[in-house]
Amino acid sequence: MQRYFINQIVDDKARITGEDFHHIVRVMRMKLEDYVCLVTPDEQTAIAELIEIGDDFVQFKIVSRKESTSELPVHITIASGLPKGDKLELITQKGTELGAKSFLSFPAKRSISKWDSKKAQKKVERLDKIAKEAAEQSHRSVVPSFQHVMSFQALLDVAPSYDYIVVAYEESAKEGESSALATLFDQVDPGESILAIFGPEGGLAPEEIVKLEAVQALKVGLGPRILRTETAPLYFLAAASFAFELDKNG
């Protein structure tokens, strides 16, 4: 069954317009009585029928609500050292899929990849596309959203934002470094959020290590390898997933 993201429901009812709308009749090719998701700003998810296909719209009348979630029940946002190519079009598909709330982008000191703002406006808008189609996909209960800041200054400023800040170190890793990640863990609580900061290719530099140590960010291993820019924040929400939502024993 399909599932679409909606702004509201009013009297049971719901429009679908733009691009939903064009999916939904062109290539969908849907019909009256088919049913699809639908899913709005609150997370709650709906099963509705179609009811009419106008020249620009689509109307469906809800049938049942559904109570679950597929959301993880901490907030993760995947902070991101700019990378070179698509890689972050990857993190965002995969993370999306993985439980992601949310995706930040930064430019790091090692960083080859350089964005000005009218690029940013166009890749930002590009991976808020890829995240909401990743979301439908995976059957999530909210897409995530994407965020650029323009300068390492401005990731630390929001970084008190969270109720837990980890940085995955690939030295902390070559020291043997393997309790970190599961203490943490181990503390955090459903419902706070946690900044998962990231280096580009080459890694973060000593002394941005240094800035994010100031604002009381973990520094965290990710077992003995050494993983690519866009491997690690998988595996941490892999981590995660594990740590909150498959361990029973945890």
Second form
Protein chains: 2
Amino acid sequence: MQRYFINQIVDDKARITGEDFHHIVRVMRMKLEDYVCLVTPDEQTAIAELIEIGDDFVQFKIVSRKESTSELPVHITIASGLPKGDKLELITQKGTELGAKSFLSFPAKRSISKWDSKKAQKKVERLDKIAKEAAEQSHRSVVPSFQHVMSFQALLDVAPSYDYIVVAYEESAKEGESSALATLFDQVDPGESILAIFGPEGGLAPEEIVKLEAVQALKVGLGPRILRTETAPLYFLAAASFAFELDKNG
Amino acid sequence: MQRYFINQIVDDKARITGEDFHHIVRVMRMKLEDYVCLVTPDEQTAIAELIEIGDDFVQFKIVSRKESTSELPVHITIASGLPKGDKLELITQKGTELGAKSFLSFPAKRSISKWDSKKAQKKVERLDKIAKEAAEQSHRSVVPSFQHVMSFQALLDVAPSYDYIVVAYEESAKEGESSALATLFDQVDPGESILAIFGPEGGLAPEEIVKLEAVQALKVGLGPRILRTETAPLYFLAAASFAFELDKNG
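Give me the form predicted in complex with another copy of the chain now, not the form predicted on its own.
To see the whole picture, the full complex is given below, headed by that same chain.
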């Protein structure tokens, strides 16, 4: 069933305009009595029936509400040192499918890409759109947001607002470190937040690691193979899903 | 350190020709006394020094051998129902980074792509090349192979040669099934093989699921979110890495 994120449900009715109106009427060519799945900002999910098609709006009537959630029980924010090319698009699309709560990018010392504030605004708009589409497709009840911070210091400034800060560190993998992530997942309780930080193609610089350790970031390895900058966040999210959603007795 | 897969080491020396010769001399512009990492077909890894540069070959001398392995302790083969576009390339590249032992594709009932044997040969050559590059980049000591089988029956025929057969089944996820994968990973011992089967965009057809169940395939859900056809195998491999390489006491 097609899924739409809406602003509100009033008296068991929801009115949709704009891009989603266009999608429902022109792309999906829905007719009266067709059903969709609606998701409200407070993460409620409802099945609704199309009851009115206007010139620039459609109206739905709620027929049932769903109780189950498709959200990861822990809130994971993926922070990526600006990578090259369209890798942030892949991270955002796949990371949304895999349950990320939000995304963040920052200029790392070894980032080759540079974003001025104008470019950042345009990119963030595009990444927000990718997250919305992926959230609909993967049956999320939250659309992850994307934020770009303009300096490494700004990343350090927001970090303490998370319950846990981790940094994926290739050297940990090389040293054979193989339990920090599992130990962390054992400690984190449902509802808590994790900021997971990943370097750009050349990795994070040693001085960046030192600054992250100063704000209590935990270095974790992601197995013995060297993962690309866009693969590591997907590993992290899949491991979290396995640990928190499938291996509950582990 | 740059990594090359070679055929053999004789008297602690290795001779490299062809594409890798070109890469070493023209792309990397290596000089005498430079070091590389060499991997032999029996998965041995060695550090070697460049001792001779010929017109169409280079010669290396082994200076040390490595004991540690970067291979997943369980052998996972990813079998994909032919997806659209270049998704098999993404599955092969990222799946190699994440530790897959080999890849297989098959025409599923709902596959929109069709491969005749000529197209299959060309595609498999390209996918083998992608696997080789990803194996070098991610420090694998095995290059995963890619195989296309020309029918669903051929998939059923090879399936019993694996210790375990699993099929990722969206309906399992929808039904809230949340422990089959964790239970499976608890049962599998190091050295054993898993054939993990994934449908194309529209999923596997019910009659395909029935046939897979008849060869003892276990249906597993991959969490409550709906994953795209190219994301599901990456989730499976990352979860396996977490379970077998990081969460050893889980």
